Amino acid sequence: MSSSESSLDRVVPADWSVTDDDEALAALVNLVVVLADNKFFLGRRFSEWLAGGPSLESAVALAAISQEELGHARALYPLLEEMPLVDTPGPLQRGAERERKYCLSCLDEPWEWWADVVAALILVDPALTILFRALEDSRYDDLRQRAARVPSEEVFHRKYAEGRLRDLARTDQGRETLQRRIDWMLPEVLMWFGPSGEPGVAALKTQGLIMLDNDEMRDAFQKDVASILEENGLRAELGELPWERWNSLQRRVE
């Protein structure tokens, strides 16, 4: 995670062991609301497909998955309050309370298409799980304790993302209208993970504030997610990742 506003003025109560770092606080920051952000956004646009499914039990369904990702963004804005940090970024409820998003680019505006929903449901969400696995045993007890019930959670949006896809990969079209979605999705999750030897989560893991650095998460992503496209007909075939665009602060492509 990016440390780049490690030039904030601190409070810096006792207890906080890691503020003698100012980069891995910073890229602590930057953690807690990039994941949140990405929660708080992936619920709002799974929430406007709940008329545009395929049935009724889907949106059913797909409605519980949506309160599911903004209660763990809900869960996670309040730890912001605790960083040892001055301005720091303040929650969304109704996602324009400030400019500076930190959320994949994916997920800026509303979808256009139900193949926009099923791609996130299989890249986005395992590649925020991922994340959160990376955290459960994390020295930081608030984040800890939030991170260690969301993959228990993620069993059935992982059960009705397969199934979603199986359904859409079915037709030649539906198989082709996805591909376009994941082709468009995938390169920016990949890169989300950030670099190779990215130095805010190098600090972190120093910290013992993450298990996994940066190319570990995205190992483990690739082979979450690799086995179930391979299985309905679709590809996660990739060229060089268009680093060059990419904004570590925020997390996202430009």
The other form holds:
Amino acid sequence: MSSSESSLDRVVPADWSVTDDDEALAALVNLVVVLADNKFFLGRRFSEWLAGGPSLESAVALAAISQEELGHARALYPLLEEMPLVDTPGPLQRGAERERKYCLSCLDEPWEWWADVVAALILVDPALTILFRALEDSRYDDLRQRAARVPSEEVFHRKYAEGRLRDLARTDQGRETLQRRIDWMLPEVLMWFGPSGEPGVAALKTQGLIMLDNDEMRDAFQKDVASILEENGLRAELGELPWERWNSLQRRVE
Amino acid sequence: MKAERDQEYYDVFARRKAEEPLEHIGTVGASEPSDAEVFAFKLYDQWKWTEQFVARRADIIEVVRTP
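Same protein, different form: I have the form predicted alone, so give me the form predicted together with the partner chain.
What follows is the whole complex; the chain from before opens it.
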């Protein structure tokens, strides 16, 4: 998480017990808004495909998943008001309330293909879940309690994702389309965990606010999705990640 | 391009309280048991069930059928 937001007043008041470390506090604010914005825009993007799903059942299930993603975002935004900082980013309700978004760039615009929905279900959603799992033992009670409910709901998201992946990947054409969308999303999702040894995440871990560092989260994610991709004839091959285009504050590729 | 595999029906059963009988609450079309589980859970969420099951209709053995 970035600690470079210059507009933040980083003096931690004595009565705020979560952390007394300025770097950890700035990273914590960034962590919350990044998680919330990604959940918000993931829910929004899913909601735009409710009429485009392949069957009634899959459309209704996607509607429920979309609602849950938006619900996770709504649960997180109030934490920003608790932070002892001025000028923390405000909550999103319609998506246009502030110019600076803290979401992956692949969530910016409505998706053109059903394969984008499936790729996001199998890549973006599990990446967010890895981070929520890394917060389950966080010393920050309010965040830990909100994070705790997410993985249990995500169990059904994952089953849904794997079914939709098998649907698409069963034909050469579907698999090729999906592979292109995975090739587009995967580098940014891997970068989303941050570069090795990122100071903000290191401060969060030292303070007991998160349990895994950047590389541990990225490894957990890769282990999590590798088998389902491989089982369906999909590749997770990557060249060099484009770190020169990485925005560490908004945690996205520019 | 058809974006789903072939589907078959699954019957959905549930009960609200342990002492209540299991009720047939509907059906879902799904191409594998895991999908049937997800679809049933998300479609039939009108109550907080204590138990919910899906059964592939083709696996249900008819004992009596009145024409």
